[in-house]
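Form predicted alone, single chain, as structure tokens, below.
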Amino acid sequence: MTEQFKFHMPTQILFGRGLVKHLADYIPGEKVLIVSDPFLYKNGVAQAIGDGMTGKKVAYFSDIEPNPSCESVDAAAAVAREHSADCVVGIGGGSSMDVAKIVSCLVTNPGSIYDYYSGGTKKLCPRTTGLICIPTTAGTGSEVTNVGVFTNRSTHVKLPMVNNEFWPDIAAIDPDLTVTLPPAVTASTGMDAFCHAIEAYWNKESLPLCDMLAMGAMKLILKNVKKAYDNPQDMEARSAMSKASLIAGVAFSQTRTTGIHATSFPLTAEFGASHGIACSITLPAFMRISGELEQEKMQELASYLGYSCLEDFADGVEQLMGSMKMPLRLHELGVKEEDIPHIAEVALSAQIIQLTPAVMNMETVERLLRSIL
């Protein structure tokens, strides 16, 4: 039988040093909205891009918190429409440019994300509005994905929300952006985007072109993360970062994550993780279940990337992270006991978490949790 596979990326990429100062060609119409985190209006970064869309009228919106809320998207789309944004700029990590992505619907479809969102009624409309994703880490892949993931505030849930009106029009990558990045946000958006990589390759889901992306993205996190987290102005090391921070979002935008991802919801929802680590701090030990139900393609992994078997790999990321000082045990971001069939049962409510190259339920999850508190 001869396989069968779909492969959709409508997104432009654009990958360069110093290519976010010449972006004003590729912006349609004359008002912009750019939505960042306070941190990067604050120290100028927002500004100088905004500075240099010569021509443009450009109006700005930074209240995003690091999950970002409901209400911040509701917040930033009244703006856009008070606005009357023809694009809408993401900068930053992964919860600015995923604001982004919907403010941009949201500036021609009525009403509040929640319309729309976990259980709303409405249907989006084709958007008429641009969309660019600016990334300032290493690690989301969020340019060039169709997912948003936003948390409701009343009930602490944080689900991931998919639509094709998210593709971006225009991710602009720029390796300049992640210099001023701490060694920590370094270490975790890197192992993100690791998780990324090999939860696009490990996926019931998988797709053969998507494998060899991931493949080839971590061999590159595995070579370059220690050595930015060591020296910030590596650019040789930050370009590679940011490099495979891309392939592994575009390997990981036809497949969709897996368990990794499904157990970071409440951990950063519920006990303030931020994404990077609520995904890598599992990481291990998903790799070591991994085999489970794909032992031939990860043990193919394990050889690729230079290590003798399934176990020497988790054990040689675990090792990776510690040298990084990321947290390698549940009870450091203050999960305790009673608090792991909670955490399980929010992760299974989540439907990628079935993705995973193992049996995935109550008994199974808690176990991996456990195995790791």
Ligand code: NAD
The other form holds:
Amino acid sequence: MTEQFKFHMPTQILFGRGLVKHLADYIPGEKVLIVSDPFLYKNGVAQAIGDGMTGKKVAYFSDIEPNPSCESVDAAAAVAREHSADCVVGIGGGSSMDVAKIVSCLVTNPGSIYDYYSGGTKKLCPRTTGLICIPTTAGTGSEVTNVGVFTNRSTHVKLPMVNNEFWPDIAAIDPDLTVTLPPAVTASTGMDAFCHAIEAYWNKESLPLCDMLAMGAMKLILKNVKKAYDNPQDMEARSAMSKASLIAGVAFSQTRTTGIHATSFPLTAEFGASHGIACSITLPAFMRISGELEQEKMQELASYLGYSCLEDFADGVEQLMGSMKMPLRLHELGVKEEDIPHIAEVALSAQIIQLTPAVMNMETVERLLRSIL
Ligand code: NAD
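Could you output the structure for the form predicted in complex with nicotinamide-adenine-dinucleotide (NAD), given that the previous block was the form predicted alone?
So here's everything in the complex, that chain up top.
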């Protein structure tokens, strides 16, 4: 049988230290809205990038919270419309970049995000506003995906929204922006990138190009995440982590994610775990069951990364997480035995869970969660 696959990556990628200070030539039109979070506004990073946009009229919306709410999206969209933005630039972690994606669409699409997102009945018309994403964490890869993840504040439900209008026109990755990340955020976002890579690799919809990208990303992360955690100024490690996050992002942008991300949604929305922690806490457990349907492929990966077998590989990743003081057990997030059926039910409601290379049902997901309670 002839192998067939499709690979679609419309985003132009710019990578390099210091490049974000000179983006003016890449920006369409005159009016720019920069979407960022309070930290990046107060420490001057968002403004320094805006100041480099010579000749542009730059406005700022800087109130994006982690795991952004639909209400924040609507508030940012109101500013974008008032400013008649020709281009929206998201600067930050996944939270600010995801908001920039939907805001760039809402400039010309009327109404609230709720009209288009989960249960909304309207369809986004093609965006005419430019979209540039600039990551300041090395984790989500949102700069190269067509996904935005938003939380409904009243129901506490966090859900991804996938739309082809969300592919940024440009992803500008400057590792210098990650140097201020505190060690705990370096660890959690770095392991989020590892989850993207491994979930692309073991995905039931994996493809050869993405396997190669994912393997390379995992190697870079295993070699560099602890170095960046121990020494935040280590620019070689920081650059490697930015590159790995980007590459893992490209990989999972084609395959989507799997059980790890499906389970992360309730752990974040209901137990307050940061995205990177909510994902990586189940990583070793999902690794241990991934041999169920992908024994040979996972063994190849373990060997490529220098481990004798899948069990050693999972132990090694768990030890690495422990060495960065990351939580390894669900009770550390406040999860109790009686919460397990509900977490499993919410996780199973996300279709991506069925892309995991193991049987995923109430019994198996509850068992996995209990194994790390
Ligand atoms: P984040 O954007 O939520 O930021 C977390 C914290 O880190 C914030 O307090 C922020 O101020 C701080 N921070 C960011 N950059 C910093 C820097 N350089 N120095 C110091 N502090 C900094 O974190 P994140 O993990 O990057 O993003 C998580 C969000 O992205 C979640 O909502 C998740 O669901 C989403 N996500 C989206 C995709 C996608 O493809 N769209 C993929 C994965 C995750």
